[in-house]
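Consider the single chain below, provided in structure tokens and representing the form predicted alone.
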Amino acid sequence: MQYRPLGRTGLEVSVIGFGASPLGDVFGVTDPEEGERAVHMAVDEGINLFDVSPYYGVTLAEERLGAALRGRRERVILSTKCGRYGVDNFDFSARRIAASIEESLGRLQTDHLDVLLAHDIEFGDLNQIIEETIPAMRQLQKQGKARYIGISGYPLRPLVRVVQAVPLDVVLSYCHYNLLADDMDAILAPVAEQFEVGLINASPFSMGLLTEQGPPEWHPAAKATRDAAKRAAEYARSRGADLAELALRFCFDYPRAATTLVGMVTREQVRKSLRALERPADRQLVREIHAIFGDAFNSSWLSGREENQ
């Protein structure tokens, strides 16, 4: 396993991060026992960053991850989130943040978190995030309930604004650095480096677009983007490659992100991530895939409040 520093936190995180949202059945019903075995394998293979949220499966993912990490908690860097609790259920108030961490600690069967992130801040009032949410999270840090704090979200500009406005330890961006998009590198990464904030990259498959089976029906990408991704998967297959594995390696090679979170819920998915890390990157094939994407490259979708786009 390879490790990188997470900003100025002093934490060394594995370049493969365990995204635990699938434990909450958010991509389909899963086998909880296999999910637990996947967590155990990941820990044994040196994957040390585990990220979850009360939103995933409406607390189910946290409950399952907490159970799976019994006896292994001291071997991992555990991250969860606050502020988002349902599709349209957001509360970034100081009072809710304080209650949320207590609930998460109980489900995760631990007395502290290593990282606490405000979840999908584009759905909140950024002034509240800056003036109320982050200070409340700092209080939890002082109480020893969270070692480090940060923010997460999809649109890049709100993340940049908050990083520039208030001291943070970590920022998580998803779907903005993978085979289909690299705008995080120009917009967010330089700001994270300037302020020494640890950068977490998430969703190397762009929420299923960069896989053989394709995205779920609810995926917000435009039809042209979906079609381009399907052509890319077919082309990779014709070259004897798997688009998802190519996508994984592309993200693992990105040096400005400390880690890339990969959603995993089976041992085979853990093995696939490990294989991608072991095999050399095919840069020529990556260039050919990028050519297939054409205008779909760096396309995005709306997420959050209108004023935060």
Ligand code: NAD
Given for the second form:
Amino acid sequence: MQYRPLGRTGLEVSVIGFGASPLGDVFGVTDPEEGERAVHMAVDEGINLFDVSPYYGVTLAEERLGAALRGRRERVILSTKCGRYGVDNFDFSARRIAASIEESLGRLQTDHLDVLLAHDIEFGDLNQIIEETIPAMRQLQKQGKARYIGISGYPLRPLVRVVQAVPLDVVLSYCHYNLLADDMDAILAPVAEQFEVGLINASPFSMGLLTEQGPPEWHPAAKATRDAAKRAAEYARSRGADLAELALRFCFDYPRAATTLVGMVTREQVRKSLRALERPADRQLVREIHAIFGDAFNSSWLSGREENQ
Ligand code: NAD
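Given the form predicted alone above, what does the protein look like in the form predicted together with ligand NAD?
To see the whole picture, the full complex is given below, headed by that same chain.
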């Protein structure tokens, strides 16, 4: 396993991060025992960053991850979130954040988190995030409940605004750096570097788009983007390659992100992530896939409040 520094936190995170949202059955019903075995295999293979949220499966992912990490907690860097609790259920108030961490610690069966992120800040009032939420999270840090704090979200500008406005340790961006998009590199990465904030890249398959099985029903991408991803998967297959593996390798090779969070729920998926890190990158095939994407490349969708787009 390769490790990279996470900003100035002093944490060294594995290049492959374990995204635990599928443990909450967000991509379809999963086998909890296999999910637990996948977590154990990941820890044994040196994957040390585990990311979850109370939102994933409405607490189910946290419950399952907490159970799977029993006896292994000290070997991992554990990250969860606060502020988002359902599709339309957000509360970034100081009071809710303080209660939220206690609930998460209980489900995760631990007395502290390594990272706590305000979840999907574009759904909140950014002034509240800056003036109330982050200070409340700093309080929790002072109390020893979270070692480092940060923010996550989809549109890049709100992330940039908050990174510039208030000291943070970590910023998590998803679906903006993968085979289908690279705008995180121009918009967020330079600001994260300037402020020495650790950059976490998430969703290397763009939440399932860049896989053979395709995205879940709820995926927000436009039909043209879904169609382009499907054509890319077919093309990769015709060349004897797997689009998902290509997508993983593309993200792992990106040096400005400390880690890429991959949503995994089976040992086979953990194995595939490990294999993608070892095999040589096929740059020619990546160029051909990019030509297939055409206008779908860097096309994005709306997420959050209108004023935060
Ligand atoms: P992803 O792009 O990682 O895709 C996950 C899907 O791909 C799941 O259905 C999984 O079963 C499947 N998969 C895993 N390995 C595969 C393989 N080798 N071949 C084919 N399919 C495979 O999307 P994600 O899970 O949304 O993102 C990863 C993690 O990043 C999340 O679990 C979460 O921890 C984090 N994340 C955070 C935010 C946020 O904070 N707002 C948003 C998105 C993701």
